[in-house]
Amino acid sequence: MNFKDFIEDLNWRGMIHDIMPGTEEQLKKEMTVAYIGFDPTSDSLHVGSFAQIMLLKRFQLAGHKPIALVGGATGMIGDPSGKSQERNLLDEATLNKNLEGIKAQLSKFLDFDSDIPNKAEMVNNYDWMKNYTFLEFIRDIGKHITVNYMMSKDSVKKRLGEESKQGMSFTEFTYQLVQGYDFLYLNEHKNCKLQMGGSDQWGNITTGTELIRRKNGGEAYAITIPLVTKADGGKFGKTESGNVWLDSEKTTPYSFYQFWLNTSDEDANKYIKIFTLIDPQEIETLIEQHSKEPHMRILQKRLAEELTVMVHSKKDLENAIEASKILFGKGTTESLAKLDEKTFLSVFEGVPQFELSKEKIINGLGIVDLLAGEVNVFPSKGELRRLIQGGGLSLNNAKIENADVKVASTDLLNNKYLLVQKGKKDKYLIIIK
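What is the structure of this single chain, taken in the form predicted alone?
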């Protein structure tokens, strides 16, 4: 990509919601500095932030200079945009921990360390806000933006309108001024001329451009991208167990891989454009192939592969594919034993669980007594023996051919689990304590 391709590429990928007049001309003219702000309410970003991360990555690949701003100061206030109530404020120690985690994650996507002229930078708005007194702020900044202007923003109107019973605190009302000052500060100190973000941020971003224009008569521009949605109306980036995080401790690479693999055809068609760096021609080919053989899930597989490698690693992708085979009964006992505990539990999430004391199997326990006595996976020993005779029982993905087999501590997966399978589909997990 080069300067001229950036907007064209975003348009093709469906990644422009609003763009301020003059922005495209500015980007074609010279290397431009732009920033996006990230919410520091956790020590990890989740896939809800992924479109913005990829926006910064594309910006750098196009030859421009990206700044990732982590809102150490704004995180102490709370942004009213798109929210119906005020959020909890964070203390400084929690914020610092969260900022470190976010920095580490963004480093996987942006080049912060090389000598290129457009190398990325990371900034924390707490650094320039912490010594700014309230009186100085309202004198230097507040006087440039009218209350009428601030009240005209949609995010403010919604919170003050008839729908809202709680109203809006002065703290949140001033949020757009604080974010506007971030843009002004970066404009003055980093020659930053563009702010980018989600479409819900348009009001806050344009307050910044207005502040730069009124205070310094400077140039400032804005781009927002559509908020990513799911075709069925569900919230993107959420599963039954909560957010899909970029941190492998919060969401295992296997669960991350499965999230993308399970997207609908319509969503996969959209997501592969937004979240990958695959060039348009190849994407068009993939979409065409997928339409001819939708049951092969070509788009979903490629999407899951690209993103798992990008966010985690090639090794994590290989492990996730291996774990997926196990889920569908294609794995061996050896491959099952290789899974780490978090991935193992992710694979068998929702499987009926039973508990057993480790003392029971120290000297070996007959499989019939175990499954139809100690944990009652099966209601009768006779039924279990007939199942074994018919070749319908597996333990740790190995078929049990003899009802006299004994189970011992050496059979445990991760020194803690036994996986029982009845027939082709029914699985049970025994947790040894």
Given for the second form:
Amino acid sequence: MNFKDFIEDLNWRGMIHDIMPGTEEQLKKEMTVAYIGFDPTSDSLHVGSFAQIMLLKRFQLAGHKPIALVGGATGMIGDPSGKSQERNLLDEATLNKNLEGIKAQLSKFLDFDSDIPNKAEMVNNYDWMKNYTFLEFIRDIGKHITVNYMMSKDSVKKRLGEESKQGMSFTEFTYQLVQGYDFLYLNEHKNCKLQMGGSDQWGNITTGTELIRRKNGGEAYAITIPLVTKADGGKFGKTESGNVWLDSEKTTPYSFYQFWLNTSDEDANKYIKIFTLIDPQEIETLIEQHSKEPHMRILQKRLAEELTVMVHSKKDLENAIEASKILFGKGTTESLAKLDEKTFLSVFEGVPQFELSKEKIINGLGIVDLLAGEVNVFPSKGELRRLIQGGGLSLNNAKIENADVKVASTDLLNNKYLLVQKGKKDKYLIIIK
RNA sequence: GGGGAGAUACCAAAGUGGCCAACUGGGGCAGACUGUAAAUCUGCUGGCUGAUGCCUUCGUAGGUUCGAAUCCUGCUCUCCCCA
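Right, the form predicted alone is done; let's see the coordinates for the form predicted in complex with the RNA.
Then the entire complex follows, led off by the chain already shown.
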């Protein structure tokens, strides 16, 4: 790829929501510097940021220079565009830790190190905001943007509208100006001419381009990508257990793999374009194959494979596939019992584990007391009972029919494990010591 | 500063003295069907207890009452309008 077809490729992938006139010409003209902002509220990114990461990666692959900005300053304020509540100020130590974590993750995708002219950079807006006084800021920056202009942004209008119950603090109102200043700063110091981001950022980004134009008469451009959605209307990137993180400590490679494998057909068609680097021709072929035999779930498998390798490793992928086969294959209690211990443990690496001492069950223990008492697999006994009544609980791949069932040492797999399953997908391992 | 409206479970939203652990919708969880998909249908969705019973909950603190989410008082917070 080169910088000529960057926009064309994005278009094909359905990754352009809005683009400012002149952007394409600028990108064709020369190597261009662009930035995307990331939120440093955690030391890891999650899949919600993934589309943006891939956007930066494609940008670098196309020969341009990407900057990843972490919002140490803006992260404290809270963007009214999101539903985000007022944020807490992060102390500098936490911020630095988060920054390092995020950089390490981005390094898997972007080239920060080599000598290429378009190597990636990471910046933190806290560095240039922390010593900027309020007075200086409103004099140098605030002067160039009218309140009328700021009020016309959707994010602001929504919060001022009658149906809004929230109101908006001055701090939140100022957000677009602070973010706009980031763009101006990068424009002045790094020759950055383009800001990219999610579609909800359009208003904030254009405040930046406007600021650059009015203050310096400079050129600046914008591209936003559509919000990644799910066909069923749910939030992308969440599971019952919370965010899907890129950090293997927070989301195991197995869970990560499972997350993508569970993508619906409709979404898989979109996601494979957005989240992988597979070229258009091959994707067309995959989609066609998939529509012929949807039960094979070709798209989901490929999506999960590509991403697990990219975010984790080939080895992690193999383990995840192996574990998935055993956990979701036509396993019975017997076939589980046949697994040798080593395989068994490696399969369950990504599954939540609990420990219990052997004395507790040697004389038999009610299943409810076990799972919601001795071991906190479930937080409440009532909930567990309801689950059993609804037929949603299995032990060692066999359905538990009623809540009076007792578990004894004869139920142990390999003489020391119990496999608990809630519903179709959630597995838990109890290790008897 | 003046006037008005309001605060109910994850969210939205009913309830205005006992029939309220609280209508309904969304979300979530589970079951059936399937392909670990979608759609659809069904059940569950404060805690403890075997389905009876008990305990804690309707912003917060008190009060009236046999009895309060519902009435009264103080407090906190939110929104709207006028200055």
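Rigid core: the largest C-alpha set superposing within 1.5 Å between the two forms. Residue numbers count along the first chain shown, from 1. In this text the structure is predicted, and so the values were computed from the model without any measurement.
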Discussion item. Quick check on D154: with the core superposed, does its CA move 2 angstroms or more between these two forms?
Written reply: no
Worksheet item: Is K422 one of the residues whose C-alpha moves 2 Å or more between these two forms after the core fit?
Response: yes
